[in-house]
Structures are given as structure tokens and as C-alpha cells.
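Just the one chain here, laid out as C-alpha cells, in the form predicted on its own.
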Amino acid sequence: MNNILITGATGNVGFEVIRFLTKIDSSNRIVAGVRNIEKAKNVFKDYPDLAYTHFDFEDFDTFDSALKGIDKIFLLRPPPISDIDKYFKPLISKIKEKNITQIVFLSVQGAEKSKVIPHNKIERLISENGLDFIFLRPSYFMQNLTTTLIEDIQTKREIILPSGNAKFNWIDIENIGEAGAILLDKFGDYKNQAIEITGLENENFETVTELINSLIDNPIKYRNVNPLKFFRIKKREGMVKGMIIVMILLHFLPRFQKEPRISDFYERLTGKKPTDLKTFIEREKESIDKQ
């Protein structure tokens, strides 16, 4: 029996992790490394043999407990902790301590390509820790329409960004949630490899704009501005300074790089297509549409 720990468990990746691990017949015992299980507990009301463990990123002494007895860890990056030294380099020095060797990170596309990134950063700590990996290094999620976009599109009716005319290949967190958990299952088939998982369509703002705006009621527009003015924005808006960075290295970088490639690694691994925008916006459609 391997012990899986899933960081960031009520987050939506980490959610979707647990709920397609549930699915699959092995006797993997799942715990859930969140920082307050009551309310872990019903966020995952329907899944009764989970296991839970007191675990956050930002408090150090929760480290060594929520490590004890773990074989493998389902590893992601919260969006506010940009600061990787801080966090991240004892966490992963406890994580060799306690001899896990087995992890799969959540990271994203291109990673390699950028040293400025904190997922480079998490990746390069990693490695050079000499711990097993699988970096799962996924494409522009879908769910950013429906969360961190989705208060300027409900209450503006836009998405404001500093992407220009760039082209983000778009992805579904339900099929990297299933694509980390058979990662997570059969780790050995994959180890120590860096693998993208992407959705089928390259598409930049301006156009799932209008696709968004054939679907639903109450359009929305899409403002493209500089990064100074999206900065200034965000300040007023209460973002928190790391966050907003994070935001703008995500969204103005693709500016000055190639499209995005189109991997199929997904449809190999489950023997099915990844969700396509159409879908997804129709299966989301009463959030978007909410004014």
C-alpha cells in the first residue's frame, strides 16, 4: 500500500486529483494536506475512507507530521508564494529527510524555457535534491475563466489582461486532475520524466471572447492592457504583490515566445480527447454569465 499526500487537496487540481484517484481499484491510501481538516472534511463530504494530515506551505512545523509515513506526493504551487527559496527549499530538504523520493509536480508548460518562473525554480530544487520525479507541465487552464478571471468578468464584463494578440493552448484541471492520478498510480512507468499535457486548441483572448460570447447572454469584452497599467490595477484591487507578478510573467511573456505545442499525451494516457473550450464554456456557462 503506497500513503499519497495531495498538497493543495481543496484547490481545484488538487481536488480533481483525489476524486479521479478514488476511481482507480489499487490500495493507494490518499491523505489530504490541508490547513483546516474540518472544512476539508466537507469540501470532500463524499469521499468517507479519505485520510487528512495538518499541511501549510507557509508554516514550517506542520512539515515533519504531515510527511510521516508518505511514499508519494502530489506537489503544486499555491499562486500567492512566489518566494521558492523561503517556502519551498526546506519543505523539499524535509521531504529527502523523510526519504520520499516519489513526486509528482504540478508545473506548466515551458518551464524549462524560463529561469524566471517559480516552477523552474521548484523543478530545478527537485532535481538537484536527487528525488524522483514527474514534472506533469500543463498548458493555460480552462478554470482560469471561472476563478481568477471571473470577478472582472462578473462584476466588469471583462477580462483584462496584459496578453496582446497571444495564443495560450487551453486546458481542462478534470483532465490533468485524472492525468495526475494515474501519474501518481503508476509512477514508475513515467519516473523522472517531464511530460506536457495540453488541450487541442491554441486560441488567444480576443477569440474565446467571441466564443464565450455565442454561448452566453450578458457579453463580455476583452481589454488588452500594458503590464505597468494590469499592475496598478490589481494593486487597487487588493492583489497581493507576488500574485500579481506571477500574473503578468503568465499572461505578457507568451507575447515573445512560439505558439504553445499541442501534445497528445493525454489522449495516449486515457485513451480519450481533452475537453475542448465549446464544452467547457457550456458546462460553465451560469457562472460566466452571472452578473
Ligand SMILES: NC(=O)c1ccc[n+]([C@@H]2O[C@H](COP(=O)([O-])OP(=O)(O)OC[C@H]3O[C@@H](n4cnc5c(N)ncnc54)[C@H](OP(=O)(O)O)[C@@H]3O)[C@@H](O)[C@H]2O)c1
The other form holds:
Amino acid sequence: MNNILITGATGNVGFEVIRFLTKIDSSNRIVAGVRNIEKAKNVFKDYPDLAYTHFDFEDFDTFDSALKGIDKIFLLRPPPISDIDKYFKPLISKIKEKNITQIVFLSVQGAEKSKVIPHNKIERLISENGLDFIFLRPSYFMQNLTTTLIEDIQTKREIILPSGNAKFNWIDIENIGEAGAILLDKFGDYKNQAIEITGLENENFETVTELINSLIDNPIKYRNVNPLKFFRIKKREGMVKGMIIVMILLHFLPRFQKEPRISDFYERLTGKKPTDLKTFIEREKESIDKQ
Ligand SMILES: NC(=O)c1ccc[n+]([C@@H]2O[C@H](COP(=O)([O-])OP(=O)(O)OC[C@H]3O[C@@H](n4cnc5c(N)ncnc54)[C@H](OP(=O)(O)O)[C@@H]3O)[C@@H](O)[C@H]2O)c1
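Would you generate the structure of this protein in the form predicted in complex with this ligand, following the form predicted on its own above?
Now the complete complex, all chains and molecules, led by this one.
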């Protein structure tokens, strides 16, 4: 039996990893590493076999007991954590000290290209410490439409971003979670690989907005703004500065980059096509249409 610790368990991807891991017919014991166990128990009320441990990236005192007896880790970087040296260096050292060598790290497509992005730093920390890893590098989450962008969509009927005509590759988090679960279970087959996982469509926000409008009743608009204007709008709305900067980097920089590569990894792994945008929008129609 393998004890598998899932960090970010209550978040978008962590939840899906757990959902798919519980479907795999093997003797894994799944442990959700969470800041608030009571809150997590509520999120996972349909998962009676899930175990919980108190784990906080920002509280080093939680590392020792959370990692005790763990064989494999699904590791992610929560979006608010950007000081990698401060939080991930001690964590990776502790993981090494505990002889846990199997880490599936949720990275990002293109992480290898820039030494300054947090995911790149974490990947290097893991490999430089001699731990076995799988770096799972997904493209742009379809669920950004139903999480970070949903407030503008529902209240202003707009997607406001500094993205111009930049094309993003759109992936469904369910596909990432499913892949993450299989990679944790069959770690040895994929170890020490960096794997890009993408959907099949590279589309800009104008095209995605048109697609959304063809499927919902209350139309939305795409408003392209320059980064400074975006910063001012979001600051006025109360978004924290670090988050605005992450939003700008994520949405503005692709204007100067090549179109994302499309990977067939998900299909090779599962024998299925990844979710397409039309299917995703139809699935999330109620939330996107709500005003
Ligand atoms: N958005 C994209 O298009 C995209 C694309 C590629 C890669 N990524 C990467 O994906 C990652 C985010 O994944 P996600 O969307 O699943 O994240 P998410 O939904 O924002 O979830 C974050 C998770 O981390 C937990 N968390 C936050 N701070 C914590 C702390 N101090 N200690 C312990 N747990 C903590 C949260 O738990 P609580 O319930 O306690 O808050 C939550 O479970 C990021 O690294 C991002 O860069 C994103």
C-alpha cells in the first residue's frame, strides 16, 4: 500500500486528482494535506475513505507530521506563494530527509524557458535534491473562465484582460486531475520526465467569447486593455497587488510568445481525447450565463 499526500487538495486540481485517484482500483491510501481539516472534510464529504493531515506551506512545523509515512506526493504551488526559497527550500529538504522520492509536481507549460518563474525554481529544487519526479506542465486552465474571470463575466458581462489576440491552449482541469492520478499510481513508468499536458485548441479570447455567446443566452464581450489599465481596474476592485501582477504575466506575456505547443499526452495516457472548449462551456453554461 502506498500513502499518497495530496497538497492543494481543496483547490481546483488537487480535488480532481483525489476524485480520480479514488476511482483507481489499487490499494493507495490517499491523504489530503490541508490547512483546515474541518473545512476539507466538508469539501470531501462524499469521500469517506480519505485521510487528512494538517499541512501548511507557510508553517514549517506542520511538515514533519504531514510527511510521516508518506510514499508519494502530489505537490503544487498555491498561487499566493511566490517566495520559493523561503517556503519550498525547507519543504523539499524535509521531503528528502523523509526519503520520499516520488513527487508529481504541478508545474506549467513552458516552465523550462524562464528561470525566474516559481515553477522553474521548484522544478530545479526537486531535481537538484536528487528526488525522483514527474513534472506535469499544463497549459491554460479552461476553469479560469469559471474562477478568476467569473466575477467580471457575471457582473459586467465582460472578460477584461490585457491579452490582445494572444492564443492560449485551453485545458480542462478534469483532464489534468485524471493524468495526475494515473501518474501518481504508475509513477515508475514515467519517472524523471517533464510532461506537457494540453487540450487540442489554441484560441484567443475573442474567439472563445464568440463561442461562449453561441452557447449562452446573456452575451458577454471581450475587452482588451493595456496592462496599466488592467492594473488600475483590478486595484480599484480590491484585488491584491501580487495577484494582479500574476494575472498580467499570465495574460500579457503570451502576446509576445509563439503559440503554445499541442501535446497528445492525455490521449496517449488515457486513450481519450481531452475535453474541448464547446463541451466545457456547455458543462459550465449555468455559471457563465448567470448574472
Ligand atoms: N490557472 C492556470 O491557467 C494555470 C495553468 C498552469 C498551471 N497553473 C498552476 O496551477 C497551480 C494552482 O492550482 P489550482 O488552480 O488547483 O489552485 P487553487 O484552486 O488556487 O488551490 C490552491 C490550493 O492550495 C491550498 N493552499 C493555499 N495556501 C496554502 C498554504 N499556505 N498551505 C497549504 N495549502 C494551501 C488551498 O487550500 P485552502 O482551501 O486552505 O485555501 C487550495 O487547496 C498554480 O501553481 C498555478 O501556477 C495554473
